[in-house]
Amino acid sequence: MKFDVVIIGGGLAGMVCGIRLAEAGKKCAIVSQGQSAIHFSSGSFDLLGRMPDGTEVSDPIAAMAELGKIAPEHPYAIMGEKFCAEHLQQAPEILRSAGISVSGDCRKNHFRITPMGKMKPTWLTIDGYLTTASSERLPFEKVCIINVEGFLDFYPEFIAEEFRKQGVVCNFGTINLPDLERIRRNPSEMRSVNIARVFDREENLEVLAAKIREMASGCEAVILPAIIGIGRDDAFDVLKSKVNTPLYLLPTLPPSIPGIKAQQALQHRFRSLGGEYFLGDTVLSAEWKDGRVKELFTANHGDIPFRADHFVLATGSFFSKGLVATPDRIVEPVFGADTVFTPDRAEWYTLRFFDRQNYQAFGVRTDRSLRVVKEGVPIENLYCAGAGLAGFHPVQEGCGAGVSLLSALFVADRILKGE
């Protein structure tokens, strides 16, 4: 099979990459062995909350020009200042032209409310999902807070514990239907994709709303988790159109439906524009000819090879098995490319689980221009985008969305020009 790029990995970094690389009229090709992390999302894309000292960042754009100086391996670094901020547009118009619709502004964070009712810093959030301008204030001062009955991945308690140190006033409210009662027979059923089919039904989505209505009298707005649309598009403009009062959703722990919708939005996307996407097939093999990758191998076609002009790593990181930890070292497993880590395991993490841990920095070694180094040689037609580059924090700096996305239309860029 020959294609013009073949992309190793369908999370968000491989699948906006494929994207961009299609609208171009490229003949692209994913494979993918399993479901990505962006099914664990919360709703929100973000590009950079702190610093790597752990300074708040307001201005993410104005904050990179100083990134670049005090970490200058961080992926943002570089691809350059320059770069980002001319993209930084682009990379919202794509998640919109696969129908996630999001709002946000890369000149400053606002902050989405979590599944525990802190806030975080965030760039683009999905339309629907509870956030502020301000870290300091909720734009409401009564609010309802709705559960399902026997639903243990929302906390209506520990949300409205924190809504309250921002004197915030909070009513509570459970549902339930006959529907509900017959996937609660099962504990391990009770889930926000299974709940969430229940009210794609028309008339379980009317119930809710003449409960809502009930429950909501007096409130400014009401608080849902994340239980609606997984299975049509239009669920909770419907539910919205039915109550008087500002609906408003908080993501649950996962499985996540806002990061399921965007995994399947984001697939349908690329096949629209021609592009083939092979789920649950792994890369074997590679061969080689003079510094170049001509061919993999995967272990559903077996001695079919996948052909391409130029390849894009985007694997991940450990949570997707991008990287491998071994006694002593960091492997990358698809090509055994050079990576970046901390000869000393005593020094990869600590035992404080919350703290800056120095292995969420490890990562593929590459060039300047996002090139996989195998050897100490830049591979000329392999490029790396994503969690698996190196020189990050993701959770602690709150950028790991924007690396994925930004790294993805780099390496974009770097192939549509014919480096």
Second form
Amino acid sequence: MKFDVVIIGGGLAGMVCGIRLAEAGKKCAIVSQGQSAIHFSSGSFDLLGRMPDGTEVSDPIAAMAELGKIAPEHPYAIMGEKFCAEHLQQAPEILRSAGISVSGDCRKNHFRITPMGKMKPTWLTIDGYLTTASSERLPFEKVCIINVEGFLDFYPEFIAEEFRKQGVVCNFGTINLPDLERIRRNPSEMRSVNIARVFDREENLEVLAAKIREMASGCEAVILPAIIGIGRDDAFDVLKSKVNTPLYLLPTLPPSIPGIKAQQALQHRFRSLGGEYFLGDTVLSAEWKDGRVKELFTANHGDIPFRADHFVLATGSFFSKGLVATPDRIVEPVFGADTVFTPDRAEWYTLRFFDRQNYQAFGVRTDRSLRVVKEGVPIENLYCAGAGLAGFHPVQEGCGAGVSLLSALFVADRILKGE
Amino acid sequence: MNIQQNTVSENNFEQCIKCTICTVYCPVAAVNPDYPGPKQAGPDGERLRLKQPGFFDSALKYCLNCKRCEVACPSNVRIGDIIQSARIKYGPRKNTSLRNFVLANTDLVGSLATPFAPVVNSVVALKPVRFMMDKVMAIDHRRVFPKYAHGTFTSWYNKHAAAAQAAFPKQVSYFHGCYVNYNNPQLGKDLIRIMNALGYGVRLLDREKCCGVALISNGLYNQARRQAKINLKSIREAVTDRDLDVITTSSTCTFTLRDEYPHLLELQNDDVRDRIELATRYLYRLIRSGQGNLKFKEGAPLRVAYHTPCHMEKMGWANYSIELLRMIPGVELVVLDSQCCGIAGTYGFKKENYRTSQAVGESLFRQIEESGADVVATDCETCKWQIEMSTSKPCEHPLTILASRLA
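The structure above corresponds to the form predicted on its own; please provide the structure of the form predicted in complex with the partner chain.
After this comes the whole thing, all chains and molecules, with the earlier chain placed first.
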């Protein structure tokens, strides 16, 4: 099979890179080992929330200049402040063109609310999810937090505890329905997706709206877990139209409804642009010629290779096995690319889970064009984008989505410019 | 020492990180709350079953073995295989009702029915007969039965084609499957026409039995294993003794021969697996590598919607059928979202599954109706039955469409 570009990995970076290239007329294939980490999405896309020393960032673009000095190996520093600033409009446009409506400002972070009620600085948030402009103030003083009876992936008490610190009065409500009773027969599978399917049904949405109206009385706003709209896109709008109190969603523990919807929207967009999406396949080996990748062989396609002029490694980090930790080193399993890590395993992590962990910044070694380096030499037509890159701390710095989006655009840009 | 290598189980089940992505993409869990979903039925349940086989949950019978959980899994866990193996290992020993026996023995029932096809087809279409089958055998009365052909593909081949096919210098072996033999010999003839146009003669295996997919899903494992051994012997004769590739026209037969034999029936096929493949992939390779070329006639514009069967999705080969269809002048191709049609072989014929089956397929049927297609194309015969019964569109094999446009 012959393509202009073959992208390995169908997560945020792979998909956005594919969409950008396909928009520019390139024939692209995405080969993905399984569904991606977008399924764990919070409903927000972070750009830069904190500096490496923990200082909170208000203006991400301004902070990038500073970051470039402190962390010259950070992907933002490699791509350059100028590139990042120029492309920070393009990234949300790509999301919107796929049908993911996001709001946010790359010059001023807003705050998203985690499933535990904590506030985190972020860049873009999917419409409908609760955000606040300041971490000091929520947009209401009295709120009703509603949960589904028996749903274990959402914790109104934790959320209320955080909200109360800002003087917000919290009421609680629970919802139960005969259809919910039916899925509760498998209590461990009482998950966001199964619940959302119940509320895809018009009659259940109607009952939900009536119950919310009842429970919301005297409250300025209502908070629901993200359990609305898996099979249909209009469910949340329909619900809002039936309730006259402002209604906000909060993310749940995975699987994440906004994440699943975003994944499907991106995949749909990629395919509608003529992209071919190969799910559930694993790249086994590569053929090389004159320092270039010539073709890839996969588990499903056996002797029929994927040929392309350019290849993009967007296989992600440890979760998706884009990086594999052995007892003494970090391995990139597809190409055996060089990786960046500290040789002393004792330095890989600290015992405090929420600390800045060194292993999170491990990744694939690249040159300044994000070309993958193997045995010390950059490979001419193989780029790396997304979570597999080295030099950044997605969790502590709150920059995972930003690195994925920007590096995807950076790599697409290089390929289109014919470098 | 590679620690991981020594702890990896057969189906990779300890690699499950409980992310629940499989359950998101399970067509049954989406519509039937009696089914706990692939994570619970697969790796979670397996941990319990390994400790105590009594933890086997009879709800595993609701799994329709589509393997979409495996395609979605980011950790390469063979969830579908875990579930099906558990049914074989821990499930009820005597699982064979008359109904299941009849549905599973496509070979036997097909050879009994084809000589009397006109009568059989009319009789099973009668309302009172369907009502009886529903009451006595629990085969749903709403289900439309596939028609039997009057005379099998193999008898036609032996009488009218064998000699001419043997005269071609290049040869390929064909595993025709029950559907071509008993229901749609025309598809086999279409394949022969296409292969002949590329300079290949088509020969049959010395002995072919049903691939066994329906036997496996209906709990007739010993019979499935016996038939699989006969098929593997014939395939080995073709591949090893005569150096011939073995092609099929059914995505599910292909998948069963290649992957279910080693994974579920524990019959090793490493020596021949790579030589068994779907005809569309075989054709794609011949044409793209410049070893053959097809000449088409000019045809009226035809809008074709391609449906990806579940086992095709699992093999990852839909693209080959799609690319072949795209080669046909006048064909405008729409690729439908890859999702289960709900029939899953014999599953949808059973009274207790009828509702689930139609609910699973509902969004596909809607998409087909909205596609504006003249015809739906798919590589799986049972998907074809389901689509023709549940939508207003005809459904054909890609090779039937292709053969109809050959110059």
